[in-house]
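Below you'll find only one chain, the form predicted alone, shown as C-alpha cells.
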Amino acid sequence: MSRHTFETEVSQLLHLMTHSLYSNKEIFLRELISNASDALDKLNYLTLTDDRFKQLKYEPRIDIKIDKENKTLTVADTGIGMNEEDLVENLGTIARSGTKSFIEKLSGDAKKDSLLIGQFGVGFYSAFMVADKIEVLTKKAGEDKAYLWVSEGKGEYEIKEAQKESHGTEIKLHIKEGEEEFLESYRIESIVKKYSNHIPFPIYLEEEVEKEGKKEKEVRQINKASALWRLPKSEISDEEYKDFYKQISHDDNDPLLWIHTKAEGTIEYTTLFYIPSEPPIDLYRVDYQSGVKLYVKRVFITDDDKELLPTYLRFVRGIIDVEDIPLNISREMLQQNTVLMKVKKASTKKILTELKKLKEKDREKYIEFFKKFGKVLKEGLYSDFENRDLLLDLMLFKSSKREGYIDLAQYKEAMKEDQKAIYYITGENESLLRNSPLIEQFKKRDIEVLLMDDEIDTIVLPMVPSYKDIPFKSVTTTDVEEDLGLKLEKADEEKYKELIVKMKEILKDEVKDVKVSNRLSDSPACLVFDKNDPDYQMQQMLKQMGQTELPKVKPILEINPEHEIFNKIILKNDYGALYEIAPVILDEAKLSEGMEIDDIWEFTKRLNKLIAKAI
C-alpha cells in the first residue's frame, strides 16, 4: 500500500467541494458517466487500430449499482482502465495548466462555480459533494495488475494492489448523511435521461426489487445509447438537443443555438455544432480545450486537435463525424488529411452563416452573443482572408452618433456623399473616445465615427483595407485633414509661424513636431500619430506581447489656432508664457487620449500654478 498526499489545488478543491457547493450536486453522476464514456471511446480506438488490443474483449458498457443496505452508489465501466501511475496522475493531481485560475474564479457562490468544474476537468472530484469516501478499482487494458484507490477527500489518498477480473474501472461513493436520495432509482434515472442519455453505450442500472416478497436484483437499461447526432433531425427534440450539449460541454446553461449538419456526396460527415451561452472558462488562455469532437464512423478519435476548427470559433463545441478517414490516422496526418481540411473549410462557412442568420432574425440575441464571444471571433479578421467578408458582416461597433451597437451596413448605409472612408477612433475607455478632440470635427460635420475600445481593434483595423471598396481609416492619422477640406491656407500657417517654433523648442524631447491644426473646434489641442508610425493603443498592445523594449514613438500635436488660449497669446505676444503653458497642453491632450502622464506632479503643479495666476 501507498500513501500519497493531493497536491495543493486539488486539496482546495475538495475543500471547495465538501463545504461550499451545494447548488447542483446532481451534475457528478454526468461527470462519473462522462469518464466512463471517455474510457470507452479510447478502448475502442485502440482494439480497432492497435495490433496489442485487437484481440482484446470489448463489451463497451456502463454500470451504475445501487446497495441501500451498504449506502453505496457505483458506477463501472469496461473502458481502458488506469494503471498505479494513471491513478497518481488522473486524481491526485489535475494535469492542465491554468488551475490555480480556476480556484481563483470559484468565488463561494455555490451556482457559479458548479457551473466552472466540468468545464475545467476535475468533474471526478465533484462525487465528493455526496459521499464522504470514494473507492476506485481499477485495471489497465493489457496489463495483468488492478489497483484499489480510496480516499475520504481530506488531503491524502491510498493505492494498493488488488484484484479485478477484468479491464475497467469501478468508482464507489460511500454517501454521505443526508444525500440518501441519490441511492433512489428514480432519482439516478432521472439524472441519466437529463445529462446522459446519448451517450453512446448502453447504461444499466442495478438495484434490488421486491417481487412475492422476496429481495431480488434488476438490471435495466435507462439511456437511449444512440449516437444523438447520426439521428435525422426530425427524430431529436430541442429538449435532446441541449441535454446532450450539457453532456458533451460540462456547460449547465442552455446553449445559444445549435447547427445540425449531414453532408453527403464527394465527402460524407455529420456535424453537430453548438453555441454556447456563456464564454468556456479557458477562452482566453493559449492552452484552451477544445470543443470539438472528432469520431470516424461513430469511432472516437480524439478531443483535443485545436486544427478542427479555426482559433477564433475555439468558443464551439461539438461533433465531427467524418466516413472517409483511416481510424489509425497519425496526429500529425491529421493536420494535413484533404477530407479534414475540406470539412474544416465547409463548417466555419457553415457556423459563420447561421451567426449571420441569427443576426438578422433576433438581433437582440445575437449583441448578447457578440458581447461575450465578439472580440474573438475579430480575431478571424486577420487570420482568415477567405471568410473576411462574412466576418465583416458579423462585426457590431459602437459609434459616435448612437446608442447602442451597429453594423458596417448600417454606417455605409448612413455616410455622406462626398464621405471619402470609413472613419474609426481606438482606445480603451468608451467615454474617453466619444469625447476626444480627434473627433469633434466629424461631430460638426455630422460625420459618423466607429468607437472601437477592444484592445484587438487596433491590431485588426490595420490589417482589413476596406469594406465593399470603402477603405477604413484611423481618425488620429495625419492625412484625415485633406478628407475634411480642413487644409490650412498659406497665410494662416505665417500667422501661427511664432507660436509653432516657441512650443517646438519648449516640446522638442516629448514630441515629434507641433502643427496647426483645423480638425479641432473646441479643445486647444490633440495628439496624432505619423501614419507610419504605431499610434498609442498599438504601442501598448505590442508591451503586452513583451516587446518592452521598443523605441519611444513621439506623438505629434496639433494645435488649434482658433482657441482663446492661443489667441491671447498671440494678441498680447507673450510668447514665453507658454513655457508654463505648452507642457500643460501637451498632458491635456494626453489625458484626453486615455495615454499616461510621464510626470503626474510636474503636471499638478504646473496646473496649480496657472490657476493661482488666474485667481
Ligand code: ADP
Given for the second form:
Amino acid sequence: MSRHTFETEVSQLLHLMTHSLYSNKEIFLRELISNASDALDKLNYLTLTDDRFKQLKYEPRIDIKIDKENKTLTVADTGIGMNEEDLVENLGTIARSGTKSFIEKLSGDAKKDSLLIGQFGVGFYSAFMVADKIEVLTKKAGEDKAYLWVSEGKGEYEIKEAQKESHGTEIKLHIKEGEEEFLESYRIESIVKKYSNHIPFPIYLEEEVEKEGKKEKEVRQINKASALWRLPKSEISDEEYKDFYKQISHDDNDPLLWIHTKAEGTIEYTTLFYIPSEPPIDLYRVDYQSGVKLYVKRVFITDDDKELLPTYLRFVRGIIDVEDIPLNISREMLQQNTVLMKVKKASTKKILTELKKLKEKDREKYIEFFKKFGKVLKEGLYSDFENRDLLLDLMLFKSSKREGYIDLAQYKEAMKEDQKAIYYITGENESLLRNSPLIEQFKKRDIEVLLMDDEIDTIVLPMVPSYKDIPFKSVTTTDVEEDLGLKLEKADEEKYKELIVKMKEILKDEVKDVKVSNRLSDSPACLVFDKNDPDYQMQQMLKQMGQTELPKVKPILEINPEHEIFNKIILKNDYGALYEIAPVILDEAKLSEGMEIDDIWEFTKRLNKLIAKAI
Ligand code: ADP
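Can you give me the structure for the form predicted together with the named molecule, which would complement the form predicted alone we have just seen?
Now the complete complex, all chains and molecules, led by this one.
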C-alpha cells in the first residue's frame, strides 16, 4: 500500500467541493459518466487501431449500482482502466491548466465560489460533494494488475494492489449523510436522462425490487445510448440539445446557439456546434482546452486537436464526426488531412454565417454574444483573410454619433456623400474618446467616427485595409486634414511661424515636432504620433507585454492657432508667456487623450500660477 498527498490545487478544489454552497450537486454523476464514456471511447479506438488490443473483448457498458444498506453508489465501466501511474497522475493532480488558474482565482467566499463552479467541469473530484469516501477499483486494459484507490477527500489518498476480473473502472461513492437522495433509483435515473441520455454507450441501473415479497435485483438500461448528433434534427428537442451541450461542455448554463449540420456532398460528415452563453474560463490562455471533439464514423478520435477550427473560434463547443478518414490516422496526419481541412473550412463559414443570421434576427442576443466573444472574433480579422468580409460584417463598434453599438453596414449607410474613409479613433476609455480633441472637426461636420476602446483594436485595425472598398483611417493620420478640407494656406503658415518656433524651443525635449493644425475646433492642442512610430495604445501594450526597454517615443503636438489662447499671444506679441503656458497645454492635451503625464505636481503648480495671474 502506498500513501500519497494530493497536489495543492486538488486539496484546494476538494475543500471547495465540500464547503461550497453549490446547489447543483447532481452534476457529479454527469462527470463520472462522462469519464466512463471517455474511457470506453479510448479503448474502442485502441481495439480498432492497435494490433495488441484487437483480441480484447470490447463490450462497452456503464453500470450504476445502488446499495442502500451500505449507502454506496457505484459507477462502473468496461473502458480502458488505469494502472498505478495513471491513478497518481489522474486522480492526484489537476492536469488542466485552465482549471488550475481558475482555482487560483477563487475568493474563499463560499457563495461567490459556488457560482463559479457551475462554469467549468470539476470532473471526478465533484463526487466529494456527495461522498465522504470514494473507492476506485481499476484495471488497465492489456495489463495484469488491478489497483484500489481510496480517499476521504481530505488531503490524502491511498493506492494498493487489488483483485479485479476484467479491465475497466469501478467508482464506489460512500454517500454522505444528508445526501441520501442519490441512493434513490428514480433520482439517479432522472439525472442520467437529463445529462447522459446520448452518451453513445448503454447505461444500466441495477436496483432492488420486491417481487412476491422477495427482494430481487433488476437491471435495466436507462439511457437512449444513441449519438445525439446522428439523429435527424426533427427528432431532437431543444431540451435535448441543451442537455447534450451541458454533457460535452461541463457548463451549467444553456448555450446561446447551436448549429447542427449534416453534409452529404463529396465528403460526408456531421457537425454539431454550440456557442456558449458564457466565456470558457481559459478563453484567453495560450494553453486553452479545445472544445471540439473529433469522431470518425462515430468512433471518438480526439478532444485535443486545436486545429479542427480556427483559433479565433476557440469558444465553440461541439462534435465533428467524419466518414471518410481512416480510423488509425496519426495525429500528425490529422493536421494535414484534406478531408478535415475541408470540414474545417466549411464549418468556419457555417458558424460565421449563422452568427450573421443571429445578428440580423436577434440584435440584442447578438450584442450579448459580441460583448463576450467579439474580442476573440477580431483575431480572425488578421488571421483569416478568406473570411475577412464575413468577419467584418460581424463586428460591432461604438460610435461618436450614437449610443450602443453599430455595425459597418450602418456606418456606411450614414456616410456623407463625399466622405472618403471609415474614420476611427483608438484609446482606452470610451468617454475620453467621445470627447477627444482629435474628433472635434468630425463632429462639426457631422461625420461619424468609430470609437475603438478595445486594446486589440490597435493591433487589428491597421491590418484591415478596407470594408467594401472604403478604407479605414485613423483620425490621427495627417492626411485626415486633407480629407476634411482643412489644409492650411501658405500665408497662414507664415502668420504662425513665430508661435511654432517658440513652442518647439520650449518643448523640444518633450515633443518630436509642433505643427499648426486645422483639425481642432474647441481645444487648443492635441497629440498625434508620427506614422512610423507606435501610437500611445500600442506603446502601452508593448509595455504590458514586458518590453520595458522601449525608447521614449515623442508625440507631435498639433496646435489650434484659432484658439483664444494663441490668438491673444499673437495679438499681444507676447511670445514670452509661452514659457509658462506651453507645458500646461502639452499636459492638457495628454490628459484629454488619456495619456499619463510625467509630473502631475508640476502640472498643477503651473496651472495654479496661471489661474492666480488671471484673477
Ligand atoms: P477530466 O475528465 O476533465 O480530465 P477528471 O478529474 O474527471 O478530469 O479526471 C481526470 C482523469 O482521470 C481523466 O482525464 C482520466 O484520464 C482519468 N479517469 C477518470 N475516470 C476514469 C475512468 N472511469 N476510467 C479511466 N480513466 C479515468
